[in-house]
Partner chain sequence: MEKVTKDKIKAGLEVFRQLHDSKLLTHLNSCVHCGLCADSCLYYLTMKDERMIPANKVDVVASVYRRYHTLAGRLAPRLVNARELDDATVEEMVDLLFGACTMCGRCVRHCSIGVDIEYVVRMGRKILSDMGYVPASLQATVNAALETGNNMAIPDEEFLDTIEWMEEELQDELEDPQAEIPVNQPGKNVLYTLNPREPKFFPLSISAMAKVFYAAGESWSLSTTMYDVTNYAYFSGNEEHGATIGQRIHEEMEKMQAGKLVLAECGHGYRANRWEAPNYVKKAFPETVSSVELMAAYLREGKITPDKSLTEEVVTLHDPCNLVRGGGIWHEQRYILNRCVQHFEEMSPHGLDNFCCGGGGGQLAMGEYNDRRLKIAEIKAEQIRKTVAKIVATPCHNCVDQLSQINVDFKLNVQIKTIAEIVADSLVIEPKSQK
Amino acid sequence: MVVYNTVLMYWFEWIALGALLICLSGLAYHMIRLIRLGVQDDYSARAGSPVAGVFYSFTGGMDPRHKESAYLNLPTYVSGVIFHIAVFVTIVLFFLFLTGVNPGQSASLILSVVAFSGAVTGAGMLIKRLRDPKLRYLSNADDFISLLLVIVFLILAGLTLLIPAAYPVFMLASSLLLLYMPLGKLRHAVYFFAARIHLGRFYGWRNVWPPRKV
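If we take the form predicted in complex with its partner chain, what would you give as the structure of this chain on its own?
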């Protein structure tokens, strides 16, 4: 794969690098703002452990057996898990491509399956968003744009692994995704962690989390 081995960067790689820097700056802005604002001082007498609460928030609190959002909606939950795994893998792939690392033929095949699986589950989520009255009601343009950008990102990653000629298009699609990320709902990449930390601290302080056995 010629494109992976070159030392000099192509114009579309420069664009992707620029988009990445803008994206990281945007996400850093969100993160720094959260850190600067800090967490709430609580004047009530503490009953439990905020640290244990935060730990539970990221572990037991995410256990699909205890979350209705998961066990009442198992297909959606499983799709979501596959989708997010595929996105994380593809982000790593984006960095590998950009740094000129070739994953090798057999790894490429596996990675393309992962990326395409993500794209398929993403497409399923898109169809559900269009058809389910609840989701249609909740959705705005940002929800569709964000999902579409990620699906295209996954498809092109899978294609690039199989057909190197798709690489420039993948880099351009990645650039669009990266530029959009800090603006729309994709920034939940940062806020998800903040939300679970806040929730864990709150319930941990009051001795609600981790739940004690009766």
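Return the form predicted on its own of this protein as a structure block, the form predicted in complex with its partner chain having already been given.
What comes next is one chain alone, with no partners or other molecules.
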């Protein structure tokens, strides 16, 4: 539970704010670059609705039962879901801390469990990537750096909720993560949405998505 001054910003908060602005600028660059590339022309005869395809891409298309890579690796899929939920929650916490909002003791305990759960699942995915020969072969330094930065981010968030003295370290770790985000694979925070829109439009145009009931 953070109890820092809510009026004056500390030096480590200014660093975090600066890193946030740089991160947002970098992600905006990637987004503008995608927009400038435009939408690829499809010269096939339109058979379905691209809009319906995009909607399905973000709804039913995310169902693990419809994704071979997911239903054949359910433990990893569930770990990934827990990991990403914890990351989203911790990002919200970062903004709450930066604005001096105190989540309260009871909420802090619950949120710390979420953050630590994400760190544990993230560590599990990191170990799997190291131990599995195929995953290790497909991995590069960026994969490990990205995972480690997020795991540390989650651990320090959980500690900050329980031990206020960890707050400056959390803010510095957050700054490092934010600065790296536009440079490494963490920028998939932007490209994920672009990829799903592309898939939805592609298969919606061909009337493959959403799938027809038989």
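For clarity, every value in this text was computed on a predicted model and none was experimentally measured. For the two forms, the rigid core is made up of the largest set of C-alpha atoms that agree within 1.5 Å on superposition. Residue numbers count along the first chain shown, from 1.
Put the two forms on the same core and the Cα of residue 42 is off by 2 Å or more between the two forms.
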